[in-house]
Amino acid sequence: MQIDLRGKDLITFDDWSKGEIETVLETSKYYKILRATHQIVEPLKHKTLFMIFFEQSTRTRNSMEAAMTQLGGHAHDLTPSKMQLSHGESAKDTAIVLSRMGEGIAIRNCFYNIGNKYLNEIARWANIPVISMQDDVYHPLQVIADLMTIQEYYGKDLRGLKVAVVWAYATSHAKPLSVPQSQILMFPRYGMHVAVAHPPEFPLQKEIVEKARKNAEENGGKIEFVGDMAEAVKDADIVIPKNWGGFAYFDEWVDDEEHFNEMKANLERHKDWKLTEEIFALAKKDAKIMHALPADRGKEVVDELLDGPHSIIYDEAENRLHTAKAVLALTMGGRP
């Protein structure tokens, strides 16, 4: 079957099929024995791709703009001081006129309770594709390079394999919902088993765990949710230690010093929330950690765990750089 994305919208891989995925994840390790072997292609060259960044990046924003300019294309790097964005400009306004001067928009929008409809606002009136590179709902490129480093560690059936995904205590800053997110939507569809630790003031959204729970019981995967770290990391395959905000612990957020105060002091109260030797010590020996970085060392997760012979934090990065190749390519340019 020949599957053909050209054009289409990435806004979360929940809205792609496993045919589209796999195409992704296929084109993603040609891509990635292409550079080992120092062959290039130019699929996107002279094309044009604009990526709106409202908050910092290190991973994608790099791994996009190479992944542009490695097919061939080239990447404008803006923020919304750079634009008309900073002085109101409509999402129709700026799609509008993006979609006549290159070939695809990606944005990266986490305000709670914004980006998310910011994206779905832009491509709704564009018409050239739409990548988020992060919003407060989801990181469908950051799960997709998850995906595929499963996979080269453990193949293609991932039936039956244990994946912990633990809140963990970080001070940095209040981390989106959308990394964990997407690996519950993502990885129960593979048939994994995926248990889910949190304290009760940092739960993920309702309508996603939902999803997550439906896309387990349609594809033969499993998803559990438990109140202790050691007891998700019990016989685990692949710990992923991870904060996240309070967000989804409100009813209706506001924006607002009494609310940040309010999830600050919950935050305070689970100081323990901390992947240590001990607590991974519970994981199966061969056990793997994850994490999509930055990592909050020394507080989400211990240095000696980070840097160790189980930590595969570096080969997840550098996946982004394939995975993106293949995400432009195939919705930009068509298949390479």
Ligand code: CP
Given for the second form:
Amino acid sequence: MQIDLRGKDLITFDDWSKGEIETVLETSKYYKILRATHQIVEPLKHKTLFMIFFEQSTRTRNSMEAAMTQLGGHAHDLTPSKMQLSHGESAKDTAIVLSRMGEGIAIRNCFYNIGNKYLNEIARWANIPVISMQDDVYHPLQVIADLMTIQEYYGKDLRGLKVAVVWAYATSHAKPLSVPQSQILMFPRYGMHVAVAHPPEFPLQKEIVEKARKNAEENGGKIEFVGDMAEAVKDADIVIPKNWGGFAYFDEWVDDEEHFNEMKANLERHKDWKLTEEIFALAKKDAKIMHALPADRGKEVVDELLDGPHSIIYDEAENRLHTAKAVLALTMGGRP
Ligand code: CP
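Got the form predicted alone; any chance of the form predicted in complex with the named molecule too?
Time for the whole complex; same chain goes first.
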């Protein structure tokens, strides 16, 4: 099935139908084959994507820019400091002006309680597709690459597959909630059994958890929250060890030193939340390890696992390119 997605925003796949997601997955496979067979297809020739990064990125920035180049178009690699939004220019003016000059706007803004609102405000005023490159709530471009990768290993019928989404210790930075939240929303829609484990001070957002439970109920999936990493990993087919910040622990998150200090103190109490070979041995014999990357090696998960035969992290990262092409070509494309 192919659904016309021209002009559609992508802030979260949770408001895209299964048919629309299937269209992206099928198109991603097509672009993967084109690349493997050295074929050039340029549906976005002379088209422009404005990419605004409020934070650092390796995979998202480069998959999106490479995707635009390989599809015949161009991506502007922007940061707030290159734009007047650093002087307070409104989302409305930014969105309308960029809509007059190009064919797509992509934004990464992960500031907690700010990013998703900013993306939606841009989408409200833009009349070209607005694509999330990750916000504080969702990371759609990551979860679609995850889904593609899982289907490559396990086939299209994912019912009953057990995925452990487990919080893990990290010190590099307070990672957004958006990767695990997008995973717990998406995977139960495909009938997967998602087991989540995290320390009490590192919850996911309540409304996302409620929606994930609803998605599971409506699609024959399952989501459960268990007390520790080992319990979640037991008999899992896929294990995803991943840090996220304790933003949702606070009644109201305030971006100040006091809150960050409390979050850091909470973090230091849970250094032992690391995926080790001993814990991974509880998973199924041929279980896979996934990680959106960047990983805090030796803290979230030991190198022996990330670099070992069960790891599919680089397939997952590569699929960011193929899925980015599909999303861009389908939403930004027009009839010749
Ligand atoms: N997984 C991911 O989004 O990576 P980057 O932060 O490098 O884009």
